[in-house]
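Next up: a single chain in structure tokens, the form predicted alone.
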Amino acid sequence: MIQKLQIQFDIDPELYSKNPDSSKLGRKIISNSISMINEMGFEDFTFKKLGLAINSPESSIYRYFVNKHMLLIYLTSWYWTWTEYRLAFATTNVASPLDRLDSAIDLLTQPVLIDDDISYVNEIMLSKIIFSESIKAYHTKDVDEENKKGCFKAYKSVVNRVGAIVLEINPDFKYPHMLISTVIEGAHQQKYFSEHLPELTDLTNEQNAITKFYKELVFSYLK
């Protein structure tokens, strides 16, 4: 029997009332919330439905997260922490910053196709949620206060890491964070458009068209 990898990530304690990684119920909450949000969408997802799915009182879920919005922020933070782990793995010992940036754009613009089987998180489903739902984590009236608490630290860390590679290629480039956040958010939007509003994109059946577009944009801009 293949054992799941027991890699654990340190997620900011500001994002939860009780660490879901500390108990079987907490891990069950995360695992099932990912599958339910992926299936029904964030708007239709509720703690009541989650409680029924895991056969646990709704009140038990509130012991881990104050509301479903904070749960979504937790999931996005887990994803970006995992993404930075993958970025480090993919770019360590790669001498050329051009090659490192190329690999980074691959990771940032493509949905996950292989579940790495890390712990209790289905990375494929979570990737789909990030592409379609993660913007809802910070397009809120409380975003400034949540930002002060460090709720988006993991996402910013990814942008900082890849932005630093951009500056290795062109130390005089003025907009590394703007460039990388545009690539990430743009890739999410283009995938959403291709599935729901195809008139707003130019995607065809070409494999990895979104990734190819942003690589061309980035490397042309940095010349």
Given for the second form:
There are 2 protein chains.
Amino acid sequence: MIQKLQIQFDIDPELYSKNPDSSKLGRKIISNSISMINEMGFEDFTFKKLGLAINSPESSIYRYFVNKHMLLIYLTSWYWTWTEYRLAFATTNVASPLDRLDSAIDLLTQPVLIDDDISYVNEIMLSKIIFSESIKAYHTKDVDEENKKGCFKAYKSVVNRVGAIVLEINPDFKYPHMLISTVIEGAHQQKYFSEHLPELTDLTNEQNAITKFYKELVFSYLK
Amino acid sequence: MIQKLQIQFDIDPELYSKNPDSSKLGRKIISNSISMINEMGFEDFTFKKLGLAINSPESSIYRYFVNKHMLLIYLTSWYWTWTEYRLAFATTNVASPLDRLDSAIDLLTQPVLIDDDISYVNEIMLSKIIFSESIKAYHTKDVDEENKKGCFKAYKSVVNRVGAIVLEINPDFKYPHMLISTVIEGAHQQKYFSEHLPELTDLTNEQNAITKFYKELVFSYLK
DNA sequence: GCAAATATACTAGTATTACTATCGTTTATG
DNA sequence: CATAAACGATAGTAATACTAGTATATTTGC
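How about the form predicted together with the DNA, since we already have the form predicted alone?
Every chain and every other molecule in the complex is listed next, the one we just looked at coming first.
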């Protein structure tokens, strides 16, 4: 029998009170919160509703995360840790940095379409959450504190890794991090705009217009 | 005696319950909310606190705005209406579309530094709010409804106007709105990152790195 | 296989937020 | 100067975001 390899990440213990990966309830919290946030949006999602859905009291969920905001940070960290793994996989053994950057932009600007993991984390839904809600993870009054605790380490690491490819292509380039964070955040926003404020984008019939736009933008700048 | 011209905008009546510009209390609500949101951030700002600050009961503020979110939308609309006016002023009688786009990017990527209006709206503080909090005006579960009501008309109009300059430079360009909304939102975010998550940017000693970055990005793409 | 530790369930309760309602008084305006 | 509109004062509600305490399972270590 073929056993699919289950990806295991060590998420920084600062991000939770009790490791959700260490118990049945914890895993239920993660998988159900992903589908619930996806359905109703982060604002309408509450620990009370989650508790109802998994038949556990609110107070039990608080043992894992001090609040729903830390849960969102946990989910985003999981996503970026996983994405760095995907990036490494997609770019090793590719000699040309231009090709590697091209693959990286594909990964960063498109939501996940297939869930090839068999864990309790649905990666398609998680990536949707990242595209539509991740900005709420760091755009709050507590950013500085949370940043000190390392809440955004995984995201910064991804930006760094792709920024390094940019520097391989053009070692004198002054703004590698700005460029990559503009692409990532821009792609998330353009996707959101296309669904809710289409006048701020340019919807066409072509597939992957957002990816195409950011590739042209990046490569014309780097040449 | 020289009387400075006071700029008057008609803000869409859909955005308020009672026009704050029509009464003393209304103007106090606007000017005090701008300084309070600036000081404590939008999340910590409440109508109760505002009421205390201006010595009026919460319930009186609700007569002007159904909630604090609509007040934020009012403020952003005011800003974008004013910015379109500034754009028009900065670009009329400039023949070259390249020069006009250059001026437009200056306006869109830099916070306001001088308040030359003598009204109850402090434009320096308002522009700071736009840079740091405006994303919260449209990144909510109620976007679609609010969009239908016209809450984001002023913003879309600015994106359109600058997008039109892009098309003058390159009539075949496919993504004028994407490009401009990327610049605007990107500049806001990079400013925020530089203050809270500097690893996502490239802070240098140079002045106006963000403006420089987006100008290079845009003009290299359009050529 | 059983005691000790740990995890979870159940219930209750608090502070704050985001409103809504009512009514009396002040202020503007024709 | 009457009358409508605006504002102030007070009270109250539902929901959210927690915290506390105690009872009951479940795991684990010997």
